[in-house]
Amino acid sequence: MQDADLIDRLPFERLAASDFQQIRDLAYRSFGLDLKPGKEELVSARLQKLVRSGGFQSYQAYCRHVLHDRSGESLMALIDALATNHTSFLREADHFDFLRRRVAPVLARRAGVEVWSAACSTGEEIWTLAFVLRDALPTSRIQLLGTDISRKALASARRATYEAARVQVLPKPWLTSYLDADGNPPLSYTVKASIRAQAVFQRLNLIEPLPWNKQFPVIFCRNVMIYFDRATQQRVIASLAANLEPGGYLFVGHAESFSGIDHRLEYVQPAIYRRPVGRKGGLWNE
């Protein structure tokens, strides 16, 4: 057995109710995560590991550390460990249905198409993006910007390689068009490097002002604001219409509600929001 392994699976102290309210803050000051009441087993499990690699004594120091941290490493490595990076390809389906159906022969119009996944966690979704729009636009320049704020979900964005089970919702012909297989029979696969030529990954927090200034036709930022409070929601959807040029699509998880809301997007479609075109729409002018 691994030292690693061996103190993992050594007794340790519980996540007392000052120390969960500590992270708690912490995670909410800083990225907007609204840790609920009953989730401390969740959040033990999560940093359990970074406070033994550290050799903290408990939580509480533990805390300290993160919050006199100036380098801002602990807390980025906090975040990491807190931040849900479930996903998966053609996850809610319809969506890119729409995206093929409904918005992409108006795109088809333009020489370049710049899309933006706001919380592309490991990749899944920019990549199915990326198949959608080169079947779609096979003349257009795509370009895919992946923000999320984890570093490790996009570094694994980055690598673009994953088990063979995970791809097997894949059409076939996606498979070998935009796919390479590794092994045989397949372990895994990795996305072709063409692909990759056209995604830009950055590093971004959504609570925090956007480091650029400019609009998207196509915003996808989906089952992130699950885990945001109702005020933390308002200011993230406003940043994203603001972000969105007139007549542009914002893609947001079914599970998530803009009621009770204050927001100037028009709706379409379960989960499907547009930024109203104005009176002169261009190329949205349909």
Ligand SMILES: C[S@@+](CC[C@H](N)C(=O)[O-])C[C@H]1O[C@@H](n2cnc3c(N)ncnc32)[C@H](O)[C@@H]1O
The other form holds:
Amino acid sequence: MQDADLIDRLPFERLAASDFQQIRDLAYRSFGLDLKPGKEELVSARLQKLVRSGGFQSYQAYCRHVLHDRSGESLMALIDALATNHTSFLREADHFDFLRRRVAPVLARRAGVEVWSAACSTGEEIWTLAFVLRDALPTSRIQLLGTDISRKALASARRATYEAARVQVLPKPWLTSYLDADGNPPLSYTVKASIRAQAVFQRLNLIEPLPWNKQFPVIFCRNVMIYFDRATQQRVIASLAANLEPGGYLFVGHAESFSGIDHRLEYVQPAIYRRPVGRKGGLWNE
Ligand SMILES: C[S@@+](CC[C@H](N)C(=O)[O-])C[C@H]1O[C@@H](n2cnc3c(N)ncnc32)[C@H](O)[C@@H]1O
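Given the form predicted alone above, what does the protein look like in the form predicted in complex with this ligand?
Below, the chain from earlier opens the complete complex, with every other chain and molecule after it.
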């Protein structure tokens, strides 16, 4: 039996209410995660490995360590363990269809296009975006910015290698044109180097002020605000909207409603919003 398996089988104390409260406060303050009461089991399952492998005798000792670790490393590991990284290629496919039909033809008239996948997780979303845009314009004109709070997720996104089963949802022409098969028969696929070269990945916490003031024509920020409370959602949406160019589109997850949120974006269709074009319309004169 491996050491890690052995560690997992050792009996461990339950997460006390006070420990849960401490982790809850920490997660909320550091990355906006709103852990509702009732999530104790989920939290203890996700942190157990970290607590055991760090040699801590209790969750309390572990919490104390995270709070006092000035390097920030333990907090990063806690975030990596608590964040839900679930994602997939072509997730919420109607968004990519909208992008292909309504947005890509307009962007194809431009000399350069930079799109942002905020909370890109392990990269499936940003690469799907890249493939849709690549069908409409040359790779060299596309720039991709992928950000996430999780370093672990970002490392996978950069690597851009996915098990064969994960890419099976992609249309065959994409599989052959935009990915390299690894092995024969292929056990995994890697996004082609020319497409990877157009992407920049950066660690970014959406609840903090953004380190830039850019104007993107397209921002995907999907399935992350669902973990935030209303006040945090309000702030994040305002900051995303400020980073959209007039006429630019914001795509959010279908489970993420803007109801009760004060914003200046136009509703386009479910989970798609747009910054008003303005009188001149500029490049968005469709
Ligand atoms: C469920 S995944 C969504 C991935 C992708 N956008 C999608 O819809 O398939 C949520 C991602 O949000 C990231 N995340 C959570 N809190 C964040 C924050 N405060 N700032 C930036 N990213 C965050 C997590 O690390 C995770 O990778």
